[in-house]
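Take a look at this single chain in structure tokens; it is the form predicted alone.
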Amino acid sequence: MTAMERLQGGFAQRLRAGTTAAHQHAESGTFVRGLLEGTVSRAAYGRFVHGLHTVYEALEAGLRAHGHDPRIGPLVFPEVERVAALEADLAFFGVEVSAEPLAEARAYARHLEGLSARAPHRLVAHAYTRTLGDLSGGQTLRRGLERAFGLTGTAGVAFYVFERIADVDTFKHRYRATLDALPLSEQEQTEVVDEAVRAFELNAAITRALG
């Protein structure tokens, strides 16, 4: 990390930076904004869920996979592990876990199988966006499905509930020191922020095919 980016607080700085305008890109489609409004229907938004238990699935594997890679271990943090509340989301909307996936959530996955095959410290980019993205904003979606859906307490609702975290601010605090301290080398940096871009177009996508 060099003096300047050690000024502008570190790698994860330079990972928000370097994704600020694909992730308001990515949030700009009509099923995001539908999510947010309270005027998704529970059949896409089940398609949603489904999409994304696909890829939680690679990305989870991928991340234990390099569990003792120490560019990658520090960000394998079970309180985040999302397959399990995918599954009881999907439990809860009718939608079978066997069901066939959205062509965009396969496409994602099989790159993410292609990255910890290949290039493995590429997934702390797509650790970095859903798991603070999911900490964040996700928290803003909670309440627009509550809306739409009428629900109470954490049915339907799983995926954003993280109930092995008790302070969600010191624990996002705690992942970006995390992402400051992995042993990165500089041109590694560079790809895992270009590896950040592709990760927002490729949830973008996703939902751009929802709407």
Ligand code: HEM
Given for the second form:
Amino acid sequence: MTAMERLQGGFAQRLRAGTTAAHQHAESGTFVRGLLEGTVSRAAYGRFVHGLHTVYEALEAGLRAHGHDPRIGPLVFPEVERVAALEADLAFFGVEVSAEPLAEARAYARHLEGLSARAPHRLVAHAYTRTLGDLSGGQTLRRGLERAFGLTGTAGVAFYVFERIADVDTFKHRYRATLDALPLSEQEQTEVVDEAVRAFELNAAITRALG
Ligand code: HEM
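Can you return the structure of this protein in the form predicted in complex with the ligand rather than the form predicted alone?
Full assembly next; the chain just shown is listed first.
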């Protein structure tokens, strides 16, 4: 650990500190407020789930393709993969997987494909943003959806259910420890923190397109 890291904490802490403002921005907006307050429409939520499906297909494919890369492989946790859960939710909301994706979701997926081809270590930023986000605020969003659509059980909210994770806090701790141990150079860490801000922006572009 360098002197600077000792002062600033590890890489997971750098990611959190570097994205605090971006997180606040991502939490605002009409669509996200509607999710939290349980006032979102079924049609808008269905389009959101479809957008997430487009993004997660690209993200999970990118991570898997670089599973042998020691900078990325340790972060490939099958228990947080979301494509199958999103497909269950798409079926529940009556949205075809083959529907035309939101332009913002397609743009995010293309960005991920570009990183996978040219700067795969930057995928770490997107894995971090989505995984810790889904395991944190995602649980609050689930309650809003249950209110909005009168849902019970896991029908329609499969995306927020991590069947293979027994204790979310323990898993998040392990995920942060894994981030801290990734063999990224100082320069690569800085790039990944920058990329994480971009990850929040790309996610926010999707929710802002919906309301
Ligand atoms: C209204 C919506 C949201 C709420 C209520 C919310 C809430 C939270 C809360 C309470 C935490 C802290 C959990 C902890 O420290 O264990 C957290 C962390 C996090 N959230 Fe959100 N969030 C929201 C939206 C988002 C969005 C849209 C993203 C990105 C797509 C996101 C990504 C993250 C990440 C990456 C963390 C982990 C921060 C870290 O400890 O490094 N959140 N969120």
